[in-house]
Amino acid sequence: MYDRIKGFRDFYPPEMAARRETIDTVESVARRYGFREIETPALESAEMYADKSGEEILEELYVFEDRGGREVALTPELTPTVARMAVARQQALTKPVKWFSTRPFWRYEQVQQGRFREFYQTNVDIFGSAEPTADAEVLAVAADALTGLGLDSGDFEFRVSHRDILGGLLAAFEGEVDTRAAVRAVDKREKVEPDEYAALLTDAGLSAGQVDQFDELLATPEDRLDELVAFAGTDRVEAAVGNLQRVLAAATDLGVRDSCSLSLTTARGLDYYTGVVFECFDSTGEVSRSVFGGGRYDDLIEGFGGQSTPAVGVAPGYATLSLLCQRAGVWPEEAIETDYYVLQVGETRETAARIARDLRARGHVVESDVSGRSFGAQLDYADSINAETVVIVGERDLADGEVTLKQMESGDQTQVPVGSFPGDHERPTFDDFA
């Protein structure tokens, strides 16, 4: 017997039914906003990730040499891939480009709550607009997806920040500060002990006093952001603060401002983020990891050899999203559903098959016997698959020109003329003929 590989999961039909309903909800919201579905490969050049995030990122990925001698990686995220795709068709694409995709990703990292080595996300991206409305729209897609799943706006919060505010503040300190390392330290702030966090910042070039001062600046409330502009004294921070305020104003227009809060300690660890960044959390704190995140990455497409193209995106992850829905009591029921089971008794296959075909043509989920079971065994099976209605096609009934409809929940049944079933009924049930 073989064991499942650590960090990978199996989804049996009841679990998959709940996951499918969740994915369908998220994707339907993206479609309503005009996002178009794409499909992307599972393998990319490992160099693509090393160039954009540093060679150290390869230690967290599934990297190997293929038979052609190429170093490739199982895709750990979608953003570099969609940037590559945008570059390949940049002249033909009408902007703004609005894409979404649902698929698995892989990272070789420590398995913990809401984090696996194979994980699933729906990525939603806009290319070609630098307007704050674009940032607000991806926030709105995410918020509408959450409420579409049955969550209340009070169940979650978007923690919003701006990478240029962080970078601009760090640049204002005396001495040589490794901004990239410092931003990564901020991204780990809630995941490590305070002493370790301080050590990461000192390793990045801040003195102990500057670490304390920087942490105080990150706690600046939204109504005092002008103090950050005054501290830095640069156009960079002033422009970043203004951009952040405009994004939050646009979020108000799109109805999601109440779910947004300023959080300058939200940094997003990936280096390609350039502007507004955000993460979504369970407002109760019971689910400790972020449900999803995103932000603006205006330089990535140009870095891939394309024209300068602003971009922003968000990626809901289903591992933590399921935890949030379960905590709030809105996770879909993990159960399979069957509309009809056509039960065959005796030599009635031709009629039973015709009824099953007619019901399936109306879009219903229909099962029938494929194992030569007895009457009782078929009825037990129909119950096990949560069949709503059983259509009993028996030799005696057919001799009288009838079939029997059985409502499984109540056990009630009635005879129906075989020529009238399913007839003109779109979804015929016991109640239509009782």
Second form
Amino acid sequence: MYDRIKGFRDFYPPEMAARRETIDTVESVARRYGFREIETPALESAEMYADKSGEEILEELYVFEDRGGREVALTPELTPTVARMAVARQQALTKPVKWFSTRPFWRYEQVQQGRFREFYQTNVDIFGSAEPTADAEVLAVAADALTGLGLDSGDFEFRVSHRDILGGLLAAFEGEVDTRAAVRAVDKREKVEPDEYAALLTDAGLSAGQVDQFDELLATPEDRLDELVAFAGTDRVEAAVGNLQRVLAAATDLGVRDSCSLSLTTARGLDYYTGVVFECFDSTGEVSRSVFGGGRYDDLIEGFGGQSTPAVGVAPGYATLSLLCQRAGVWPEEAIETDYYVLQVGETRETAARIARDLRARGHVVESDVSGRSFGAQLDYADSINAETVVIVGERDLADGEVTLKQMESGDQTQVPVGSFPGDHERPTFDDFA
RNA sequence: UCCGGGCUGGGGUAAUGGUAUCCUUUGGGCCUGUGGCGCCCAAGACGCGGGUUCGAUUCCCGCGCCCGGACCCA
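Having seen the form predicted on its own, can you show the form predicted in complex with the RNA?
Once more the chain from above appears, this time first in line as the rest of the complex follows.
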């Protein structure tokens, strides 16, 4: 016996069925918005992540030297890869580029609820549009996917913010402020004690008075965003607020405004976000961590050596998504379904196989004995796979040119001429011959 | 990397310093013809290593894994 590697999971049929259904739902929503599927490598140059996020990041990745002496990493996220792909074909691709991809990613981190070392996400990205409608479309794909899974808009909430509002406000304060540290502090606001939160902001360069003022600004409600513009008095904050308002207006047009709430304390950890950022949360708070997030990252493509290309995306992860669905009671139940079981008694293999083939050709799920089992054991098995109809192909019936059709739920059965089964019937059942 | 809890057949459990209970499950048989039931038979466990002990599944230590949390979340 070998153990499974920590943080990696096996998915047996019952769980896989639920995952398949969930992934199909999310992908079909993306397709409906015109996103095209891409497939990407599991390995990328480790340098790509180091350049983007610093050498320290390699500590959290699966990195190794391949036989050709290349430093490679198992991909921890998709964004650098799609950025690389977009840059490679930037002249050829018509804009906007709209891509999606579902696949595993790997990070060497502590296993916790909703967090594994191998995890699956569907990334949905738009390149080449800086319009608020693009941000809103990404939000809409995410919201439609969740409702498609059976959640209603009251089950989840997108907390929406804007990087330039935070950055712009911080820049408007007197004195030197470490924006990155301050943004990190904001991100922690809900998790730490007020004193500690204030201390973090003070460390970032704000005075005690400024901390209070900043905190008050962050609590500004949606209908008074103009006050932020007035406070900062800068083009940057004015533009950011205007942009955020247009994104929310576009979200209204797309019918997903109800799922969005303004939350200036939502910062997202990722440094590459430049505009609107959002995170999806469980409305009940029962799922304590962020379900997934997304946002605008206009500078990344240029940073990868491409032409300036605005981009916005979202990446639902299935580990946390399943937690949310389970909490809401909409995680798919496995229902093993089999349309027909073709039961063999005696030397009837040829006829049984012909019937099974005919039924499969009609698109049905059909099983037949592959274990040389007895009549009773076959019936047991048919029951265990929830076969709707059992076609009994036995020597005695066959001598009379007949097979027996048994409806499992009721136990009713009837004789059918073997030559007319399945005949012209698309989906023959007991009722058709009773 | 750190903190807390846990680990007995595939799943769920009981007891125990002297190798383990029950349920379920799985395979086979009764069973080449009404047999989805039932009955019978069989299979299957103390996470790994070390220590204490005459003897450890039980007590101690380390590790592994699982669950939850912190950090982190690019």
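Residue numbers count along the first chain shown, from 1. Superpose the two forms; the largest set of C-alphas matching within 1.5 Å is the rigid core. Here the structure is a predicted model, which is why all the values come from computation and not from measurement.
The rigid-core alignment places the CA of Phe127 less than 2 Å apart between these two forms.
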